[in-house]
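Next up is one chain by itself, shown in structure tokens, the form predicted on its own.
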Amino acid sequence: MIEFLAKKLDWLDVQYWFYIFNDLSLFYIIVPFFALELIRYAYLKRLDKDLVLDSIANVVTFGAFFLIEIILGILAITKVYYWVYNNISLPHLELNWATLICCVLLADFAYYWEHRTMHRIGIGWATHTVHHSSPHFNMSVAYRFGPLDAIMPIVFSLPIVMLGFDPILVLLSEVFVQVFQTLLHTEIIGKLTKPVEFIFNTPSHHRVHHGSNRQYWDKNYAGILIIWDRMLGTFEPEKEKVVYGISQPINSVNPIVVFFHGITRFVKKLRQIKGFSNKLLAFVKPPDWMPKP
């Protein structure tokens, strides 16, 4: 077992495996599954204009997010990540099964904290609220992103690079975690077996995360492993029927409104807050925080 974990891996092979899951899964899992969801919506007589336009808005927000991420990716990977990797990281780690598995686990744990932070600070929720604002729950919602959603991962992934993991491996692991989560955005799959539900994030757990029901707020932040939530006190099982969306619905399928509504609301809040220090605090305090009069 130790010999297997220590076996050196070829970079081309590793990149190919990630390519199969991270990139090609869009064609052999996600798009076909979304088509199945549309058939289900039609059968249940829920395939209406609002759902179709909402799904289109999701894709448009992803396009805008992707452009931002390309720019940030070029800057972060070629500049910041590699500067950290070459100057202030621990000794560089060899690519083998042990480092590959550890990098994915660390990326998953970093995602938990990144996700939790985006829910619990003002500027984080200003962008992440976009993802939660849909009143529907299907594969297209997984691609519903806010304008600053590409920034937070950089902050939380840099410590992994500092541990000596190659920046490209860190990036591929982060995408792996995101793609795994994409597969959880569905109502078709119910609860799975107890061992799976106990260890892994599942559609049931992620439905809870998207619930606007008060008991479901700020729960189930996990990417791949739900054990992070169980260990850190943020787990909630799916019991009451989930009502999707946010506490203050945007009631719009306009992609521009969807993409910018969180930032717009945050700017409006800043205008209502008096004092420069209080305005700064609004960025890092919980989303519902307001200074005492």
Second form
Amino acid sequence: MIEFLAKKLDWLDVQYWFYIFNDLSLFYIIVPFFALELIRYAYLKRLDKDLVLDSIANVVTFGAFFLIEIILGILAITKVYYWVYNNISLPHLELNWATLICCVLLADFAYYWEHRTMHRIGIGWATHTVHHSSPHFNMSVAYRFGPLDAIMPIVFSLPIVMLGFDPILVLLSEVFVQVFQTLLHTEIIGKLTKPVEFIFNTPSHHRVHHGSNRQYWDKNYAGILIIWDRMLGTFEPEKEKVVYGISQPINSVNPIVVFFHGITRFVKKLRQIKGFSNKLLAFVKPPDWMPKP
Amino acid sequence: MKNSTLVFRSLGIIIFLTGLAHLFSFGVSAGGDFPTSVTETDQETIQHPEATKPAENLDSNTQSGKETDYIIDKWKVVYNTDEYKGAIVYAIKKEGTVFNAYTYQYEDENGYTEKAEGTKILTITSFNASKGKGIYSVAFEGEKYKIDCKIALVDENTFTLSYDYYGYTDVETWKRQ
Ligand SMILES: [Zn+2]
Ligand SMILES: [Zn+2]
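Mind giving me the form predicted in complex with its partner chain, seeing as the form predicted on its own was just shown?
Shown next: the complete complex, the earlier chain at its head.
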């Protein structure tokens, strides 16, 4: 076992495995699954114009997000990541099963904290609210991203690079977590077996995360492992039927409105706040924070 | 949950996972064939962004093909360094899914030959008949290192073996004996 975990892996092989899951899963899981969801919606007589337009808006926001991600990615990954890796990092780790698994788990843990931060600071929620603003819950919602969603992961994954993990491996692991998370956006799958629901993030746990029911707010931040939520006090099981969306719905399927509504609301809030330091505080204080009059 | 609890638990998780990774990277050796201190592949990825795309031509499965078997032979490399002047003949054998090269014979500047001990000095981990990758043992200032290397075919009787180990680079020409 130890021999196996310590056995050196070929970079090309590892990149190929990630490629099969991270990239190709779109074709062999996500698109077929979404088609299945559409059939289900049609069967339940829920396949209406709003749902279709909502799904289109989701994909459009993903396009916008992806563009920002690519521009940032090229800058951040090639420059910042490698600078950190070569200058302020622990000894560089080799590539074997153990380091690969640890890297994915650390990326998953970083995702937990990044996600939690997105919910609990003003500027984070201004962008992440986009993901939560759909009143529906299907695979396409997973692609609903806000304009600044690409920035936070960079901040949270840099420490992993400092721990000695190769920047490319960190990046691939992050995408791996994101793709795993994507697969959870469905109403088709109910609860899985107890051990799986205990350890892993599942569609049931992530439905709770998307709930606008009060007890479901700011719960189940996990990417792959739900145990992070269990350990850090943010776990909530799915009991009451989930009502999807945010507390103040946007009632729009216009991709531009969807993509920018968080930022627009945040700017409005900043205008209402008096005093420069209070305005600054609004960026890092919880989204519902208002200075005391 | 108290903030201090969050910090302690989070630090615990990070230290545990990082410690495990470092333990398996530097503390555990996976036998002689694979080095534990080589991170050369990292550098390769930087220099060759195209390597992030899966390259089908380096599929290790192709090693089982007959077209790569021509490499099973004796190969001679001439050295002219301060450490060693002369030539070494290596024997490349197929072992399982990889090719291994063993020292076979030494030849000094005057042509005097001596049988070698048959030490394994190279493992070709992937090879597609024109290009390949491997792990090469080099001795440098009395220390032995196992480093990543690339091999490239020049013609059917010649290939080059190149490596770049923290700036210590070299290209060897292997001639069919
Ligand atoms: Zn969220
Ligand atoms: Zn989600």
